[in-house]
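Next up: a single chain in structure tokens, the form predicted alone.
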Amino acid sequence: MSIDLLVQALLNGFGLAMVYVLVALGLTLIFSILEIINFAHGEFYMLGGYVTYYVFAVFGVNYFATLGFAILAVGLAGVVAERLIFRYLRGKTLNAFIVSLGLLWVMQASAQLSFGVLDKPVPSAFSGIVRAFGLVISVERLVVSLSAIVLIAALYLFLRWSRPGRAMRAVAQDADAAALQGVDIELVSALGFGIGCALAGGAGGLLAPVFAVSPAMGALPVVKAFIIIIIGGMGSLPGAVVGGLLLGSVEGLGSLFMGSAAVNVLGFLVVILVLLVRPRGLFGGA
């Protein structure tokens, strides 16, 4: 087996992994701030896909403008969900688990009633392929990967340097201490939940032209996201990125030797191996 083939497989795996990292980062951000796990996170990914379908495929708006609109629209939907539902469940893991499962079914059923049960194909926004150093990648996949990296970098810069980002980090570290320093916990919670959902919506918008849009499209990405955050460590943003890169490399190399169904099993095998060595994940705290 040639080196070029191995590198090509890794490149293909990293492309999708970066988008799934966006979903994982959203989940991690919400967990860090509200101490809840949002099992309906995949439905916000689905919502981003449908926004992209109608705005880009039906109304013909520029793809990048559509992507920005999808991020904003899903982020606002996340803020509404936090204000109406999840603000009362902060730190109540079991209650939030049950409520988020209910929200998952409500959003899926609403999508089926509103958009139908059939898949809706989104036309490709970019055509052609890029060849470099013996590697081949479609322009569409390249744009998707680079856009995901830009969004990840934007999140890092926001959390690292902006005042709201520092407030979110403070709440994630110690909410009571942050409140004593004048941080508005309610506002930070709404902002964090909204940004987490916006990342999922952006991921849905990025992959809408790659895969068909459907009411159940959020199932696989959210499973991948959970695998990534378990590998990286629950609540760790750097861990989510490293976990995504590890999952992408394993699945990319695995695709050379087995079918797509078997490749999906590799992620769970990696989770088992990591947890045997590091029960809290690679970057999990004590």
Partner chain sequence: MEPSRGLSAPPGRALGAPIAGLALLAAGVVALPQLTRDSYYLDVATTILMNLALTMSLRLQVSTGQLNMAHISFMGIGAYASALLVTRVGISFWAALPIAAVVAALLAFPIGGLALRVTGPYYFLITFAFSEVVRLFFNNFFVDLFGGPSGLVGIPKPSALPWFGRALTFTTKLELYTLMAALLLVTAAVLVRLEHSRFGLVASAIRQGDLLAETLGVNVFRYKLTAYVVGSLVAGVAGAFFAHSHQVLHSSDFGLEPMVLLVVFTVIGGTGSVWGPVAGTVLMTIAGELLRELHHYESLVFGVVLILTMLWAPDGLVALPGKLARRRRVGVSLAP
Contents of the next structure:
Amino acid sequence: MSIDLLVQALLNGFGLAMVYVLVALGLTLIFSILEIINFAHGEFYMLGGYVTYYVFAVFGVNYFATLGFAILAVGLAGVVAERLIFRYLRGKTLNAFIVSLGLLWVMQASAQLSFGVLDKPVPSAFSGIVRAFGLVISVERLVVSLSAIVLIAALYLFLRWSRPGRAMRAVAQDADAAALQGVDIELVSALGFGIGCALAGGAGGLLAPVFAVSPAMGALPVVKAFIIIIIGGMGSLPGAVVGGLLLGSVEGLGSLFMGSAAVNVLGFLVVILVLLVRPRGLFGGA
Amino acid sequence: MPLELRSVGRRFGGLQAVADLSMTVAPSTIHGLIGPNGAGKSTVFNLITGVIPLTSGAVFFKGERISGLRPAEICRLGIARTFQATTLFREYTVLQNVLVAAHLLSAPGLGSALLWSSRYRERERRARERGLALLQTLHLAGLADQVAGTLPHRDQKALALAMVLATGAELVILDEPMAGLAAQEKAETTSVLQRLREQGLTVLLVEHDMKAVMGVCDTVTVLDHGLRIAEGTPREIQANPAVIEAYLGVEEPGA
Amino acid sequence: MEPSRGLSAPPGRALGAPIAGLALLAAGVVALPQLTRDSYYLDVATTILMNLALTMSLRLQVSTGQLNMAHISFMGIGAYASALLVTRVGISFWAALPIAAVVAALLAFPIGGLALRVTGPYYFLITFAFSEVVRLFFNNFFVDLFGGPSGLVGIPKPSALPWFGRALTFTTKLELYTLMAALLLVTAAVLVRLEHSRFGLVASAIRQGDLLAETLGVNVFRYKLTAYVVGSLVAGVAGAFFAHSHQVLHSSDFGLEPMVLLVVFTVIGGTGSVWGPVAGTVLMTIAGELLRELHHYESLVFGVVLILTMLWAPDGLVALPGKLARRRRVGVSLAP
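Same protein, the form predicted in complex with the partner chain this time rather than the form predicted alone?
Once more the chain from above appears, this time first in line as the rest of the complex follows.
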């Protein structure tokens, strides 16, 4: 087997993995602030997909403007969900699980009723392929991966340098201590949930042209995101990125040797291997 | 010596919370551990009971090394503790709390519980009786069927003590047993502690109320910034210049 | 009148409640076939009984504070084990049933032992990963053994049992209902007995404060693992019944979707009492069947019900009467 083939497989794996990292980052951000796992996260991804379908494919607005709009709209939907429901569930993992499940069903059913059950194809915004160093990658995949990386970098800068971003990290570390220092927990929680959902919405917008848009489209990325955050460690942002790269490379390489169904097992096997060594994930606390 | 700490240390990242602490707690005494806030008192308790691992040194109980054991194993050997923020099984009644704590002395196996044998029922009946008798001595018998989470503060404190005693421990470690109690209640707690000493138990306690500490303890160890700065009888401690400077200087000794 | 009585007795732990509850359950189970022999109702009722075995055993695990998302996998292990023992090894269903349950319990030791090193959301996600591995394993590996994506077919119904000179058969819906009813009543008796024993007392104490329990000498890990293994044994029994009553197995029968339903039944009913899952499973299954009429709106309404129930009754349906009574009592005491 040639080196080129291996590198090509890795590249294929990384391309989509970066988008799944976006979904995972949203999940892990919400977890770190509210201590809950949002099972309806994939439905916010789905919402981003439908926004992209209507604004970009139907009304013909510029793709990147559409993406920005999808991020904002889904982020706003996240803030509403937090204010109406999730703020009452801070730290109640079990109850939040049931509630987010309820929200998942509500959102999927609403999507079916308003948009129909059939797949809606979103035309590709970019065509053509790039060849370099004997590797082949489609322009679309390249744009998708690069956009995901830009969003990840933006999140990093926001959390590192902005005031609300620093407040979020303080709450994630110790909510009580942050509250004592005057951090507005309610505001941080609403904003954190909103940003988490916005990331999922952006991911949905990015993958809408790659896959079609459908009410159940959120299931796959959310499972990938779960694998990523278990590997990386819950609540850890660098962990999500590393977990995504690991999953992407394992799946990319795995696809050289086995069918797609068996590749899905690989991710979970990596999870179990990692957890045998580090029960809380690579970047999880002791 | 029931309890002996040899050069015990604990480091959190860059912070040396407890440094090179050696002390012994003599059997059937009441031993006080005092020091200003942040001196490392609660950390010492967590190190002794295995709640957090120590980074240097070792702890011995009745000649046996206990550092490195899990909290449950340490409890099995005869050390039980209360927590500073009084922790109870809040949904359970007072008696149920004591029964959980007493499980080491009288826990029936899974099989006999399922078979509901007469021996099992007899054991359960005796465990309840013992629990009620223990509650009687701490003036909690009337509250046996109350849900623990609804009790007033002083009764929660008393229940936490009852649970520690129910484990059958020889060494009881109490983190601020007087905190938040009225003068009358403190006096009651003091007499309970003295009675425990008469029964042969050893008590190690952290307490902020100096009057109570000096009144009840046989020996007092003073910690400051994770270091032991003095040890002796309450009278010696009250006269120790290092203690007065580091700690009692803030308020008059015995105030 | 003793005003403090109701408040002081924790829900579901009052004396006499276990026997009364079991009697009520048995009465309901016996009464149903007298009321109807309609095959639709018998099907739904049989499914409820099987799900009760699963949710009550899941509750045993949750009582130690851990939500095991791989519970359904042990049902799957029991199902595949029993099906293969009967079809490949050729032993009778009645021998395969206990063996399948023991296989599930034995596999629970390593899986539970690994997962229980962590708690809370970590545990939740790890057990979820385990369940997916088990499901994908049944789906993709040893296809000639497990049947792969097209499923394991041709599983015979439970064989007849000799009974005082005549044969008890298990082929009709009523007979299968009776079999599951018998399995459930034994299971429920064991689980209720366990709940009201010192084991149950200590197990629920762990949920309320695992560090406190540990410092009081409770080997927390051992209690959790015991609950895990006992729960998996019950799931294995349910799985064996499922295999021989449905006669076809697909890996998706033991996937995320049915697992999620079990969790919904259990948590909506209330995990604080052994009767919570019973209330949740019966009510939610009936509600689900009624909502079928709504077609597209079914999952919409179901979702709204879940959200509102959890916001209004965070401790589940069984905690609701006590909560309402307390509110009423407070209202009375405030009145002049």
